[in-house]
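There is one chain below, alone, in structure tokens, taken in the form predicted on its own.
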Amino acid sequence: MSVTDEPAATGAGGEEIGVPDGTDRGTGGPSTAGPAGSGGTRTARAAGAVGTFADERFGASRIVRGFARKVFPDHWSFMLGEIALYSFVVLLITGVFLTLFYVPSVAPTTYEGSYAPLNGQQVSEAYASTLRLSFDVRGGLLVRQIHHWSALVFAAAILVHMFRVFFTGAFRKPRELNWVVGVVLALLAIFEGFAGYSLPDDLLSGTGLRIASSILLSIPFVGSYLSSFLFGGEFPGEAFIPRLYTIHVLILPAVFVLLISAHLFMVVLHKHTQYPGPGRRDDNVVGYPFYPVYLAKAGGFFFIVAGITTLMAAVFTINPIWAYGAYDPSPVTAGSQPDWYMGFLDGAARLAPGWWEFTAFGHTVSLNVLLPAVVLPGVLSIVAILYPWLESFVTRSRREHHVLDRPRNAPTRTGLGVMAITFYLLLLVSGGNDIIATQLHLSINAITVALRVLVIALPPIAFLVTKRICLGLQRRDRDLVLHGRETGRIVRTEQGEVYEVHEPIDERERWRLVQHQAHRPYEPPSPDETGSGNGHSVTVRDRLRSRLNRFYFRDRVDPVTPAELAAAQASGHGTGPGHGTGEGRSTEAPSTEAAGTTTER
């Protein structure tokens, strides 16, 4: 631990008094710099004016001071919302040098750089702009691919933290709205990724425009409009890239700066979550300060992040636009795939029949690209959205949670959360399905059909079987605490009895798998308990309520009670001789933190 000298004395106007010029702050000894050290002092004072002056009218100090205290939990799985800050700040170093080179404009010019096989061809300018910053501006590829390779990091790693926030409950009370931000933001890389590989006007990102236009011109009845809105026309246009642009580099972006510093203001205003363990209740939070240890830990991972991405762009080629070609509306390209993020989008249209066509009002509705890439997509968003409140509604809890959840401990939420990650995963797989089929040497239309059962069937098998993982674990936890770890140790006693020597737990390990709710399933009041005569009835949400519930928490092991944990180490059942007349530890949490860690309450 770091020790700190005491300020130097100030005066009414905030000048530091008691200093001679020429003095080594750091050692109290006369400077041997001569005027450098004098010109460092001067630094410093107009620092600390600059500091005064701030501290005078803001309060500086004070929230420079509560925030360098803040605690926070230390574990890896929060890394993986820095991983996606961290990668943003990359995007957006990137991108600025990106916008000097990039011309947004689909006019037809003639290509004249190193780029051999192109040379001399008419494309546009968009197109032609890339090829000279891939290849004739010093650095301009490998800036190029790491600002792709982070977008893909970027949405990956907000994918991933949701799921970690969904997984443990972190969106529960009150949180929900940081939830709903998440979702939104999640949202929003998709689409800002997806504008961003359609800037260079290549072949690949063309056919990838074309499918957005497909979209939006099966919306009924505006969906002509909107498409020609966007395209300024006829697809593809001559309006479009441009707007894209301002899409891509000024309007989302400062969205994205928006949504991410509420995001940021919530966790510091609510406080961060912890995972359970001995001392962590919902009134404190116990962890390490922001500084100095997190703001040392959050630099060092900021140039790991940056540094990674830069090794993946130096070595794998992302995106070469110089083999595709200048975007043609003329071919139909065989083999083309989007971003990972895009492609259980494409894979839903793919495996919608072609036959879910049908006329109204002499309008044309095509529900094969409508359902799935539209309504699909929508329907998923709703849910996501409004899911906290949903299991809110069912546990019937409004109390604030900031222990998380150990996921085997909340098995039906587990289980959706699996469900929902096997059906997108299986739709990501249909996107691919002619890649599949020319690899493997199958048939397209038999992977289709199989892929069409596999996406009904195959999510509430992995919902049942992760259920019941989470149960196995559970009684796997309750058996560790009445008898204790296996020691493989067997002993023989004077009357013949064989059994093997558990080893009792430690009362930290026991209190992390004891501390969590028991929920039981809720039963709606009968009509004779809600007084029916006194015009009370049991409602339908009573009944909607009561079905979600035993839904959730029919199937459930309970925790051991501190009863079950005494009777268990009275009778000494196999952990050996002497030990139910041992301590009889409770399942209250151990008074001992672990050493090196705050508790801010």
Contents of the next structure:
Amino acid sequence: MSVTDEPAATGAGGEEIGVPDGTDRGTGGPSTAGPAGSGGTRTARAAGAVGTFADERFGASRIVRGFARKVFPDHWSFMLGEIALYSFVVLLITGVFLTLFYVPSVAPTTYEGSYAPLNGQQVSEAYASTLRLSFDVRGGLLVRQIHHWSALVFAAAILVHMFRVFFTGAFRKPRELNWVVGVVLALLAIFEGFAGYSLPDDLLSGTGLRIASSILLSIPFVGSYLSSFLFGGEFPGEAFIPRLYTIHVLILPAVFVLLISAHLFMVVLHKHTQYPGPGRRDDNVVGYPFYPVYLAKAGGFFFIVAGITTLMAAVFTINPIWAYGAYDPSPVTAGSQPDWYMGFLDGAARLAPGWWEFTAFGHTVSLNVLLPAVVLPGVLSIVAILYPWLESFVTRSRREHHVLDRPRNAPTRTGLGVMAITFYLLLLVSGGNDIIATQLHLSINAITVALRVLVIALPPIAFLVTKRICLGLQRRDRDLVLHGRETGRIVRTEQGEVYEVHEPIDERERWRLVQHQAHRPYEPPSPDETGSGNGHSVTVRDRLRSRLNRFYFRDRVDPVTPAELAAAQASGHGTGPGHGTGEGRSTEAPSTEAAGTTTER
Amino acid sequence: MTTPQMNPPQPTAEARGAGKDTVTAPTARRRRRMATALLVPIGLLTTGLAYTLLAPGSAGAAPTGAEDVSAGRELFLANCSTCHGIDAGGRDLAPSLVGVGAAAVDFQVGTGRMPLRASGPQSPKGSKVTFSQEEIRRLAAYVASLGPGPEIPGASAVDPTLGDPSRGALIFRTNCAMCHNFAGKGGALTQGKYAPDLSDTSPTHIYEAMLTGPGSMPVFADTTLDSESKRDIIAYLDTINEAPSPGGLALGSLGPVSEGLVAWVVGLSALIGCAVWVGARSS
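Given the form predicted on its own above, what does the protein look like in the form predicted in complex with the partner chain?
What follows is the whole complex; the chain from before opens it.
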């Protein structure tokens, strides 16, 4: 059984949720348990008293009831963000434990602990304390590993969640700002992760910081000042670890909590998007109430996330700082890589040819670092942040979208997304080129050259292929709607005609396949019309817009219209006996345009 | 840390001796002169003795006789001379073996790198060693007879139990980790060459590799890295190979790449699987 949460029909966006059975206070809320619950047990009475107390002070019953009845649609892909959220909670809990033992200082000390191969070595307080919490604090290593695995899973879940939102068009009006908050959270996760990776002051984290300082140094004019400001002088200095600690455990987590709250608040405010289906419209939400269904599901899912990361931490080593040894600026280890979420930047830097660095006017210009490590992530972030507006500029859609797109129904967007993923993955793979070389017995030079070519050539190919696949799937959907499902039953009539019996698909399924809107390429007003003195002329903006619009919608497959369906059913084409049962049903496809045909160029 | 604790007794003993000397000045001065004269030969003798006892070398190994050299020459002619030349003087294909020493032969043949199985960027460690230990000893004897070169280290020189793993870790990190990775798991070099994984390499072969610098590896002669440091490195590698991984499965000790792979393939896949399970329609 599902509940339809229908706010007053106009503008679903900012509407407060309407509970079907009225809004009068005192019906079924926690407040009723108080005075009326005379026959209840002692616990029930106590709970009732607490409820009454809260209700009389904060109006809790209205809040609780409103939220308890808030309807969320059900789909596994809506839980990807939850994985990130719960990993974050795990990170907070384990992080607090780690702060109890970690010493954010690079003051030299002698390691005297239970790990023999490091005994007696001169190390920093930060490193020694991390070793101590790993080996000499009960459960310390497990908690450290839970923290680190959660960080990797956190970043991965954010990325996957982001692409779910992208491919289904959930970033469209009114959710553009929430998309921006999400992108900022994703970027912050990278920084936060890197800050944590750098705290133990082991060989790998020091190498990472060295690279971070080099990236800063590559910024023209201000680079050396920035690095000097951040590190409190020359790298490595003594100021950075304490500063990074404050950033990692105080500033960024606070920003995270703030932004995550805003992110979730907006989810509640906008209501959750839903996948297309019968009865699902832009002005309603079909699903289950938060209480009890999602309280149970979400609560349980938190423990699943915590459990799986704990299991990983118990089975797999992560960041064996004891093996890396203490940081020392002179050595570096083969296979020095950042954690995976930074890997694409490392990969981009590995692909950049060395000759991009040159000397001009007595200054070294390190474009081989600046372009891949500063400009590239900057451009990618800006494109990601602006994408919702870019798309609405192209589609000229001003309305609110609460029903999600099936990715195949937005072939260009899906193609662009897969293109971005391909590009990102190739950069990520480049970040591990040396590991690939040793594990697969290949030449690192050959791998790098191949990746340089692929990183440019493959994304456009991925775009084209994805778009074609989407169009093909749409065509298949049309075919299913018009001709039904192939049954594999071959019938020969008395006249000798042979055909395969097609079974009409059921109405719910058909709705899913025909509900989406048909986009038509935008035709800019022709110069003849506009030139006739109404003050409007074709601007560069218009031209750009129509060109982009053509790029998005030139190749398209329109959904089946009611007229087409009726025509197909009337002609009885390709159908066997028993076809035409869908007669009485109105398909009511949202597209009101006449003669929606498959157009493609 | 340990040296300051051990030093104090020595100065006090000297001071006490000096205090006794001051009682009778002339005899003491004569005695001191004789002592200096005696001290030199005694010192030389101790050093010599200590050297013969402790120095790496074939002191403990079976002595190489003339018959070993001739038997080695037979083996060489039959198996190696095609590439290295009849006189081991090298050809276009392969380098001269004059002066490479017994250690180079023991390493290259003993790890199965020689005889070369196929041409490539680098001769890989062989899965099978072609010659028996005895044959390798003879080959080494023959090559050693061509010119002076590094010798096969004795058992004590490569005994991991005698080394200091903590010091070895520092030396390893500074000199070896840049190619062989922090845990000796190997790393990529240019054009398909690589620094091999050291987990299965015997202490003697590690020592010989440092001594002879096979392939792209630099030579760490005793002047660069004394024999004690080499033994410390061996002790460190032995420690990390023998000790169980404290954090669970080490994932190849390859660093964040394998960790990232596990985070996605195991962690996120499992979680998404659970999400599909939890999110499955309950009706």
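Keep in mind the model is a prediction, meaning the values are calculated, not measured. For the two forms, the rigid core is made up of the largest set of C-alpha atoms that agree within 1.5 Å on superposition. Positions refer to the first chain, counted from 1.
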| query | finding |
| --- | --- |
| Exceeds or equals 2 Å, Cα of residue 382 between these two forms, core fit | no |
| Core fit, then residue 517 C-alpha moves 2 Å or more between these two forms | no |
